[in-house]
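Take a look at this single chain in structure tokens; it is the form predicted alone.
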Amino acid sequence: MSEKRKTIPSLVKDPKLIEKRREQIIEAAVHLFINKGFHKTTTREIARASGFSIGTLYEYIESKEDVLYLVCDAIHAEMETRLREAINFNGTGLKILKLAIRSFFRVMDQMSDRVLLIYQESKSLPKETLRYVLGREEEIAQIFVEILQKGIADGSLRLDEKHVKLMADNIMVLGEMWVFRRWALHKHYTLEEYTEKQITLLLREISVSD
């Protein structure tokens, strides 16, 4: 990805106390933003929840800004690697393609809460800071990317290469819509029927053969 990892300064010299630090930061104010949202909440709180002083907490980030990068950041992470442990890759694009899809609409389910924590927050994010967690999201669609690509080279999907990207983006969204939309569509799917709708619907466009 073209933008850079944030570093967050630390006045704490030893790196295994820094990472300790801030997951106890992060935990603490994801359920915060979550609830609060991120501009109700105080440093002094994240502070309270984190279980330390707000003098300590300013040794591990600078401001409110650097928290919320945090969190946005281990989201993205979390997802990524729940998502790259589930998937097996042997096998064809098809088959792993399938398997992708239900590992992540299911991660999206899981983490549901922390999705659109991103959405409704990161955009209090200074616009640098902001394009490297918008970058995190094209990392996961690069995961679908490349299984669109295996399908294609086996023979198992039928997709113009110009169009896989497109395609990518297009099961993200799908995600993102069970999400987005849990509202109104746990009135009429539970989370194994939408996602195998989806799948077939996608299917009917790409696959060779089901």
The other form holds:
4 protein chains.
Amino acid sequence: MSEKRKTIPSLVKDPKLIEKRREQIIEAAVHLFINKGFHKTTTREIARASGFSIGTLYEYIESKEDVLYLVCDAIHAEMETRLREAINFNGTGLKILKLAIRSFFRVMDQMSDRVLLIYQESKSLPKETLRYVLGREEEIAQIFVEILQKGIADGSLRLDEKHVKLMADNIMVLGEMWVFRRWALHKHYTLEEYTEKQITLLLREISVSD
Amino acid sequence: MSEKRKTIPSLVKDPKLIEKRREQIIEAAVHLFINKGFHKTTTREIARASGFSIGTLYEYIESKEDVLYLVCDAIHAEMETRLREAINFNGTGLKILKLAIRSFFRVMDQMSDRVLLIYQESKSLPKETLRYVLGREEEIAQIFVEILQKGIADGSLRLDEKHVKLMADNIMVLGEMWVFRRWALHKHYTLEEYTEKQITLLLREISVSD
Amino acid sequence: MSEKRKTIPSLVKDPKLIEKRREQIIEAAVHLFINKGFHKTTTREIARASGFSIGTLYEYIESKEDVLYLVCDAIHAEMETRLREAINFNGTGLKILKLAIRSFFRVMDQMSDRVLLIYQESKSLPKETLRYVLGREEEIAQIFVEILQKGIADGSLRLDEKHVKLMADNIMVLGEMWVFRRWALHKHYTLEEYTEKQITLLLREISVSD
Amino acid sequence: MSEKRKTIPSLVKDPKLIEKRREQIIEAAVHLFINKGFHKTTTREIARASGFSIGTLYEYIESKEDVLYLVCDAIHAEMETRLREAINFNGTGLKILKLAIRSFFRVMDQMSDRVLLIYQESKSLPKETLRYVLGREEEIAQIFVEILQKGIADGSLRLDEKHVKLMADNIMVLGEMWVFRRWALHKHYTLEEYTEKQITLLLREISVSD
DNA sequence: GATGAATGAGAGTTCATTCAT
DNA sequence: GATGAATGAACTCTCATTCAT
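Complement to the form predicted alone: the form predicted together with the DNA:
The complete assembly is shown below, putting the previous chain first.
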């Protein structure tokens, strides 16, 4: 179902070192891309901010686009990790769902710079790679799909199976909205207010009892 | 409230001619930006596609970013025009709201390339300009705010005044979602199905009767 | 029979100007390539020696290899022109042949730097282009083929038709030898001595009378 | 007369090992240079194809140019060895000469890739080194000089002493021509036909009887 | 003696912008 | 008002060479 993860060739042999250096690259590039955008960040800046020379940078990647891929993938990985860590899968689907939404919105809030980065820059990835990165997004949506299905199964949620995916997408989008429209929303709401309000809206329709 | 529209200086005196040429520029650039992205489109390409020389292009703009601004502004203008044309402000707030949502979703669908363009490229605008462009987005949200307020006033909608802006934003976001997630959504829904489903979700909470 | 001449695209429209600038490029590049070799000459050096900026250079070529092609082609053109100008096609084949050999050897001598350049650098051309350039060499050999055939026809040369091409190649190669082995040959011979000696050798076999 | 062979310093002490490793380097580099050319072959590729690391490569050479020198020298050595092995120095000068020419042309044919390599890449050698490599060429020409002189001495060849060197050069050049113009010559001749034809041409003038 | 990660000068190429015509 | 040739800073990427381990 999901595209296979891209493996970026490296001229360096030691896998431990590759991982370490790529973490440095990601750490450096995330901040640069957030502040200047992908196109306005130069490979030299990435190298310098990573703590090594331009030559060394290219020992660990093949092209600037590879850095963007590494960054996007790392962000998604962190999003998913944080989300999964925050969710406790005990209790009714409804209960889990509420927890998951709160967690997701919180993760969006904490990672808003990086979420924005993905949305604004991932289009610069090569087509093939872009598909994979978009696929990671779907994996996160899938978490909500599963929770919703659990809720349907245990009777705590009433929702046509047909609309499960849409509901999952709605949750995702309303979470991302907190990021995209923060300049407007932060004026009126705290994260908590926003979260509770959206939960009310989203669940009114589908929760059997709350 | 809203930022003042930016005036791009031109070396040319005749305002009629300026408008005509800028329309040519916008027409050409929209397609180029959609297909290649802002950064990968060259000013030479814009000039050629506009039907004149690079020198002439720079008689009507001061920088490449100006073209992006013209394009974003034109897209917003078209969005707003289409939306306003489609809405009939007669009837209860609830009725108008449904019509407006349907219209907005349809406009999003029809203009999806251009909507995407704004979301992906507007970040390349100079800060000041970006603020103005984001402001245009608010103007559209404002349409929904007004409709919601009318509905509250005439009793067809039950919604805390405090949440009006959020509801308007939700509508916008769910409309934009049809664009951003089209690769996922189009598999499961037609625009009409999607629209009705989301209307149900959005209004369940707030409509007094439907 | 011969490959079609390559047309290098230019960003500049005026054909007169293209020709003029390319002449400048060729003039500059020939000397640089002779002195430093193709690989050790930078595009910046070519631009500077041509009298304009690197940006301007790239208005008239698409790649550094294009410069090499221009240079090789110009050298061949000059070789052929000089040779054809020097040959008088009146008289018996034998007489014309002797004149042609002397002319060819003289041209080789005068252009020895450039002949060397072609032999040492043309391999860096893209395959397709290389084929064309090698073809030009054949066109020159063809001059000798025609003279030989004229001599056979008028009875002044006795040579199996089958060996005409080989004889033409031999003439070419012995002319080029004056270039490739000049470090050895110049110690022992003047150009004139060398020429007469080789003519004797080459014609002993085939001339009916001299 | 001939330049002294260049001695490449090595960080390694053991002469046996140096020789072994350099043979590996030559073997690897010859093929790489033939296929990609000297400039497009990287030292990393040479090391890998040699079977060891880049660091080890530089234990046995001081620069990439050293590899080119090793390669050119090895090719010349092989040429000379093969030629000397094939020649039987018994008989009249004329007889030996014919044998030598046939052998030389055959060696040229068998080693054509490598002969071409020397002609196209040796110019990239440092001036000093180049002189030595070109000198090796002379040593081979010297073989023919000696044979010619033997033929003059024993009366089987009639040739002005003054022209001996030229005749030797002619032989060399016509042999190399089989390599340089193979794309043209192979269409018309087998190696044997070519050889016999050229022998006829070359000897007509000088052989007392054949 | 062998390794391979690190280096950085320097390469070819692009393209937004200018300005003389 | 229109043109398009000229500019050169800035870009991504390469690769011969070094040296600590």
